[in-house]
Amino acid sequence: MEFLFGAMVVLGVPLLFAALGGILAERSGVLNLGLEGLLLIGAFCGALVGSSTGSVLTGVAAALAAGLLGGAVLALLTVVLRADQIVTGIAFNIAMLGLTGLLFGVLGAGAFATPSDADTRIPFLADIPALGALFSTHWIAYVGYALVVALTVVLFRTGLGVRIRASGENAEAARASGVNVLRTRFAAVVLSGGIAALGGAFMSLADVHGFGENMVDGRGYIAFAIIILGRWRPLGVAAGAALFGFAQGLDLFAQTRSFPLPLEAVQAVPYVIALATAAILGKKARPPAEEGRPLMLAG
């Protein structure tokens, strides 16, 4: 069981970052479908810079900067230019997959061998059976935990959060009350990109310690199911990421044990859960009213 909880942390943290980024954008009214591409550029830039500088912290900073830049591109296209948000997100994912794959082939795997940090243990909490894995992990994971709390406070306990949610629920009313909806949505999508890219940085710097072509492997899309499961709330998303991380951990567990099911069936479990979540909860879940709608206001 301790093995599965450890795998849950390692595999769930990238999903957590991606889903938190998605929440921020969607709460403002923008469907950020580019989470897959943002995870990829975070993993790529984090590994490349971390390897060249020998510093995990510098790699994380590079991943964050790349994610913010990617978020700015998405915000320009979807918020300012009013491009179709679904088409734009999918095109962004394909472009990032091709770009990172091309550069990886040119530079070679040796350019992405990242340094490794020791896990950070929190005294007493790390000694709890099974659950102690949550508190004996890489420091980037603790950033994700902190973001759950921070986003909960910002979205539901501050004036800024009110403006973000108002932009996603009724843009016209928000504008009438003095909110600059264009600026709010633009900033939300940019920050969404930065947060999601940190999930990629965790994969390349804290887990794999390198980069591999298409290493994200659909996690950005699973994050959308987690957002629905979590009802567009950070705490709900954290629980959803843990669930999917645990499900993916079964794959690793099956590879180390004699499992009665075919390995391919076990590997499909997270994606089956994602489809079931979207199908069962999708009808009952109520997303922000303005989600996916192009902004037709002047500001």
Second form
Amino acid sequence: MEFLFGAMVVLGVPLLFAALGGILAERSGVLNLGLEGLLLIGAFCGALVGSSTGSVLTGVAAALAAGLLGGAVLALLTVVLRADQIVTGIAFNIAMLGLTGLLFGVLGAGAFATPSDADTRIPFLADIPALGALFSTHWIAYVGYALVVALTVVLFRTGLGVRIRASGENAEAARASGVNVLRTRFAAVVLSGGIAALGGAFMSLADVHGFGENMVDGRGYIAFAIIILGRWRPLGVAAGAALFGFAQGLDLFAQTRSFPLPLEAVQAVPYVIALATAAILGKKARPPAEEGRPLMLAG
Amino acid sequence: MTTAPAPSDQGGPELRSSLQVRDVRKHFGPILANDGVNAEFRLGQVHALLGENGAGKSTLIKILSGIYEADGGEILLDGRPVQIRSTADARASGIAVVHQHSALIGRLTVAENIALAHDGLGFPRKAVVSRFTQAAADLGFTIDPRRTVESLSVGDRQRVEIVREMMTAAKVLILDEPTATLAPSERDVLFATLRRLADLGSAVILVTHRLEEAALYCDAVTVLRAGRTVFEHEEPSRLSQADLVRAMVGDVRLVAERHTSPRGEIALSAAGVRSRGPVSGMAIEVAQLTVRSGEILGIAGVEGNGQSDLAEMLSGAVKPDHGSLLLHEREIGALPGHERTSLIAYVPDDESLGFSVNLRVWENLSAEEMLYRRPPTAGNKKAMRARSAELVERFNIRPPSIDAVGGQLSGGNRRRVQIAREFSKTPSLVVCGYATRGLDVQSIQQVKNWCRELANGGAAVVYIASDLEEILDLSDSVAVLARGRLTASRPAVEATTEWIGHAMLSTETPSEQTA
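We have the form predicted on its own; now please give the form predicted together with its partner chain.
Now the complete complex, all chains and molecules, led by this one.
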């Protein structure tokens, strides 16, 4: 059990970051399909800079910067230039996969051997049976937990959050009320990139301690199922990430022990959950009304 | 982009006596939308701005609210000329508009919608809630600002918008066709609110084409026609509706000449139709019905009694579950698309059913042609565009461009596009579901004339409307739809108001009483 919950944290945290980034963008009305690519550049830059400076913190900062930059590119294309959000996101993901793969090949795995710092145990909480695994992990995960709270507050308790949600629900009305929809969306997508990239940094700096080609392996897409499952709310998304982390943990569990089911069946569990989520909740789910619709200037 | 000033309940623009519009002009290309508009709107009054579609009302509102800039003329606040170049200018001058379609965001709460105008990072929730509650109380109602807008009734949403504008210290409030989406009972509440607003010292401008609203509820009236002020009056309650109509449309024949159209063979016949309504889900029943070529059957009844369902079945869009519905002996629901669309002209009551906001005018006009008859090859397109240009001219669609995108058209003109497409056929059957909704007096008359022309050309016409006068004026025979049941039809001359009223309210099978 302890093992399963440990695996849940390690596997769930990248999903959490990606999904949190995703809801920030979607709440503002932009479908950020580039989460996969953002995770990837976060992992890549985190490992590269972390390894060359010997500091995890610098690595995380680099991943954040790369994510913000990636978010800015996506925002420029989708928000300002109004390119198709789905095509842009997928193109971005393919480009990042190619770019990181190429540079990884050129630089060699040695350039990505990252330092490992110890997990941070939070007193008392870490001693809770099973759930203690949540509180005896790498500090980057705690940033993720904090972001759940922070995003909840920002989205639902601040004027900024009201403007973000207004832009995502009815851009025309928001603009009529004096909201700068373009600016709000741009900022949301940029921040979305930074948050998602932190998920990649967790993978390469806290979990794997290195980089591998295509190491994100579809997590950026699973994040979308988590967003639907979590109904575009940070807390809901956290629960969804935990569920998927747990399901993927089953896979590791089955690989290391004897397990009554074929390994392939266990490996399929997260994807079955993703499909089931989309199928069952997809109809009921009510995404932000403007999601995916570029802002057209009147006239 | 500009941001609105933070709402404040004190301060703001100082009290002034009126908003004056002097000789305002605005043209779009060769079209003079405003060609000398004059009006004076006083604080403390509810002022009706009347005019037909295209009379220049919308343009004037857009000029006053800073969306357009006038080409000429003056706007004076309390006698001093003001420049309104942006929506921010308009707000700063204390002019606010409540548009026909709600500008609130459904999934946000009332308080959040109001806080949108704030630019800061914070959200003064408590202050907004208490100020809203106070302002609403001043106008004589209570709405919980913590509720989401989508959970409110249409009337409540409108009141929220009014309060929101008043909270930004607006002194002149323009309401664009505010009653179009309201139930009659909500209408009375709205006018009570507007009266209260005027009593508190605001100038309220009510843009409408409903004459009785001007006569019953307003202190003054200004009528626009063809971009000009043609009529002003300080005591509209003393005017008759005929006076106002004359002012709005000039002297035109208002009552259609009654032709006794030649009665042809039976075109539409229904027997034993029972079905679950495809739109409302209520049980629809048509025991027996025949409409002859050249006959106009008016279907009266209170809206929401299955009208949309009946229209959908008559037009062949949906096949009834039981019974037969025949057009010249052929099952309507089984007609292949290309025949159905050429034999039946259908104007649905839901305008979004027959009109695409994403297609251009000529594409909307040629949609069925392209779907069922002629593929959009270069040659066909050329022919369709040429034909569309004729239709735009003939059916008076504004703007008179076939390349305008559907979404740019006003509600009335979207309706005209649909009417043009359908009425330009040579149909055997015409089905009109509230075809005149949102149209002005003159256009309504035109639609009725066109219906008569189609009937004279040999079509059977089924005309569904809620306005009894409209039905009795046009129809050769009348039937009543109540609770999903259609009565037997009777000649219009025998359709007394008592009979219709009785049939509308009847809970028994109406066909039994009248057969």
